[in-house]
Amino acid sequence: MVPAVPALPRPLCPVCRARGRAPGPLAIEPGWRAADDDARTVEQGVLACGDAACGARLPVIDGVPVLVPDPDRYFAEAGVYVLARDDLDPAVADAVGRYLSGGSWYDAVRQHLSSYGRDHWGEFDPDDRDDPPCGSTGALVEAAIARAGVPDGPLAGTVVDLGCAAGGITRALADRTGGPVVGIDLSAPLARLARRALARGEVRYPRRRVGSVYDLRGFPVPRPRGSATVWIADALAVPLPDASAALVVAPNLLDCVADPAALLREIERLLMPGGMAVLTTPFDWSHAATPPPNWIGGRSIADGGPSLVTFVRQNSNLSPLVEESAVPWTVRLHDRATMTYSVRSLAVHKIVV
């Protein structure tokens, strides 16, 4: 007998958390439009709160849903990313980047989706023997998980891969476990890239080769063997029931939250008890994503430095199961530049009281 597929969860939402209300599920609207591979699948809708106090409707585009606490503040600032077509020509694309180049939002679009999409899924473009070798990220997390011991199938709750860029670990955990795998990303571009890659195995991302000069690179890619989903979602309001995942990973995420101690508390939310949490870092602060009072160390000598250990101890209760260990992350920018990164791995647990 055929095991049953777990269920994709609902998502709950995200309005309500942040108004303080009790979360109810999101239902869509009649009238929501089908994927073309997949009658049940909504390509195009409106998922709307039950809660008429709330009130909120959250769009559906591409098959991705946008599950934001402050909807009108993400679509003030990322509107143009959730709405920008990524079915362009080569050559029409090439024409757009060389006038939004040096800086644009165009521009810092196409180097993210290059440097994930290769990273996440490059193993499988025929057509990319190249330096440095693709998958970095993926191995991270999964070094991590294996020293942590977590099995191979079937979890007794969700996995969630906060930060999940690409959509590659997403895959990867989907595969392992059987699903149900969540994976959350405020990047529209890339959500967008990684759904359209777990539901129609088919990649397509731009890859830098100098400057404002990028080749569009496509090919098909397996789909996951379990059950996965991408949403638009902040990492730190996350529209999940509380202890209902039996494994979250965020990986090179805490660096790029507003308040990294916030994100463990959120991961400490998710977490059903007795379930591990991985989380890996390059403690590469910045100021446009984490206020400096909130750094890690990084901030003068007497800081002593930035330790995973230290900071979930000091911010969570959850419990750490194996060392701190320092890793390799290669990114690769174009072909005349590579970014090598000494990544902190950690994994924790959530204790069962």
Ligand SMILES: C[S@@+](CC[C@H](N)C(=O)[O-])C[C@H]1O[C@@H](n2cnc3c(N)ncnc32)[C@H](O)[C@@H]1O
The other form holds:
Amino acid sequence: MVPAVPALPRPLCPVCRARGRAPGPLAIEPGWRAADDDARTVEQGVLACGDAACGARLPVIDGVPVLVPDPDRYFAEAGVYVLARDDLDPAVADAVGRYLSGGSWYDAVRQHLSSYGRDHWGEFDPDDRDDPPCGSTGALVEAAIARAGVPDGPLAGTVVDLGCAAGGITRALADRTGGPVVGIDLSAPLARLARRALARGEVRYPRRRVGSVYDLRGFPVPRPRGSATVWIADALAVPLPDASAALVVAPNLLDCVADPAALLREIERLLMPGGMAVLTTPFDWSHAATPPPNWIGGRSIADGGPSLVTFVRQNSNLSPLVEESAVPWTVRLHDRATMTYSVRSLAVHKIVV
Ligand SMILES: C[S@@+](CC[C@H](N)C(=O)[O-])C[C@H]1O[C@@H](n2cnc3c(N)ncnc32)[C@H](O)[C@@H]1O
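What's the form predicted together with the ligand like, now that we've got the form predicted alone?
Full complex below, order starting with the chain above.
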């Protein structure tokens, strides 16, 4: 008998939660369009909140729902990324990239797709045997999960991959646990890459050669063994119920959010008693992502240096397990440059009371 694939959770209304109302599940409005290859999957449609006082109507585009707490702000700031096309022929993308190069939004998007697309999926690219090896984040997360003693196989709740980027870790977690796994990212181009890989087994991404020269890579990848999906959502406002997650991973996300302590509180909210979370971070603070007062151990010598254990103890009731202080994490920039970070990695446990 073929084991049943666990059903994916239904998203709760992120707008209601942000406004302090009890969030109900969103429902797809009639008239939605199915994916070509799966009549049950929504390719385009609108997810509506049933609470008349809310009235949120959140679009699903290319199979990826936009589940953010402040849609007006998200679309004002990032609507261009949601609507930008990613199906240009290589020569056309190259011509556009020549004029929309260094410092432009297009260049930033292509760099992210290049770095995370390759690290998460490059192991399946038959023509990519280059250095650095692919799978750096996967190795980091796998090692942290193993150290924490998370059992192989099904878990009692949802698995959440916060800051899932190109979705390679989401896939690995679905293979490991059978799902359901939800990948969460605010970047529409990365979420689309992840969704196409998970749902269709196709990866297509621009791999940066040098400067504004990118090569389009396209290859099949194995679909995950278990159920997995990707939502455009804020890791600080995840549209899932309290105490619904058995495992949360947040690889290299803590130093990308405005409020790292709020991320920890959100992880604590999501975890069920006995649940585990894995955090890794290079503490690569930037003003653009995190206001300096929120940096952990990165403002002055008096801070005492970065420690995830101290941060967790000061900001949550989660129980820290082993902290690894210097695990390598590589991010390939282009043919001639790779950034190697030394990250801290910590597993935490939500105690059963
Ligand atoms: C440094 S990258 C790490 C990506 C991936 N976890 C890895 O380690 O390979 C951070 C990712 O988090 C996403 N991100 C940043 N802030 C976020 C937020 N508030 N909510 C969800 N995703 C966020 C970015 O779009 C990016 O994909």
